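Only one chain comes next, encoded as structure tokens, the form predicted alone.
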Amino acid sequence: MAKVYFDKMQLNDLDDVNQIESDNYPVPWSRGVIKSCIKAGYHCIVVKQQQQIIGYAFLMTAYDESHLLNMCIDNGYQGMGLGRKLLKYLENICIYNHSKVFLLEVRESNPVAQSLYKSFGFSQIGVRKNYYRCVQGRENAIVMTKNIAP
């Protein structure tokens, strides 16, 4: 596998990120939401192999908390440890920003992601009822956190 690296998402990455979002989620974020995250100044990160975007993440930091809003590694690149590397990169952003807590939500129907987060030190603290939109109806989110060492 060619070298993979992380970069700051730019507005000209919008088409590629939107395509991966649409290809990997049954109810994807809209192009407008993605653009709003970039313009809001969130930590919007792309995962690249050579010049091709193969994943991304959106991280919001405020006060002493960081919230992972969305993260995806494109289907063809899953299972190669890239999600773990991206999480570590995001955790380093949390540390740099003096966050004490790293927070995320994950679909109840996504045991692969839940397993990744648990193996990375996240633990469940609650459930948000009907949090995610689905093709038909809504789905609960498991709320997970990880304490960030000072």
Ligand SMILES: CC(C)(COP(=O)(O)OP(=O)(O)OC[C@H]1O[C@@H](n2cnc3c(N)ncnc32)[C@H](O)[C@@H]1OP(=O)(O)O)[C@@H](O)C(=O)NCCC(=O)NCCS
Given for the second form:
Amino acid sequence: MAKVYFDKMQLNDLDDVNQIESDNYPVPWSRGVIKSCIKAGYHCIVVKQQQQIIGYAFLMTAYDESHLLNMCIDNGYQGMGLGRKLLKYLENICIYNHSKVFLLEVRESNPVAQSLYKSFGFSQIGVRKNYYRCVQGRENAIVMTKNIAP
Ligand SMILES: CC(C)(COP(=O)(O)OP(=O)(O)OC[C@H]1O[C@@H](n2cnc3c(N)ncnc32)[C@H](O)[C@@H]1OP(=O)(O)O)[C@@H](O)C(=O)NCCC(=O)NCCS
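Alternative state: the form predicted together with this ligand, after the form predicted alone:
All chains and molecules follow, beginning with the one already shown.
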């Protein structure tokens, strides 16, 4: 497998990120939401291989907490350990920003992501009822956190 690396997302990555988002989620973020995350100055990271974007993440750091807003590895590259590597990279951003808590939400219907987060040391702290839109209706979010060692 060719070398995979991480880079800061730029506005001209918008088309590629939007395409991956649409291909990997039944209810994807809009292009406008992606653009506003980049413009807001969140930690917006792309995963690249030979200059091609194959994944990404959006992380918001605020005071002593970092919130993972979205992370995705394109479907042809899943199951190869890249999600775990990306999460480790994000955790290092949390550490660098002196976060005490790393927080995320995950759909109840997403066992793959839940399994990744649990094995990475996240624990469930609650449920947000009807948090996510679905193709039909709504779905609960599981809220998970991981304490970041000082
Ligand atoms: C969730 C996601 C980011 C995981 O990335 P990935 O690169 O496929 O995951 P990895 O190969 O690094 O695997 C990490 C862990 O995820 C879990 N996992 C991965 N593929 C799995 C599968 N097919 N079935 C069950 N668990 C799986 C395992 O716990 C795995 O750990 P292990 O390899 O030690 O068993 C990726 O599948 C994805 O982008 N999915 C679509 C978007 C999404 O759901 N994002 C998360 C939103 S909260």
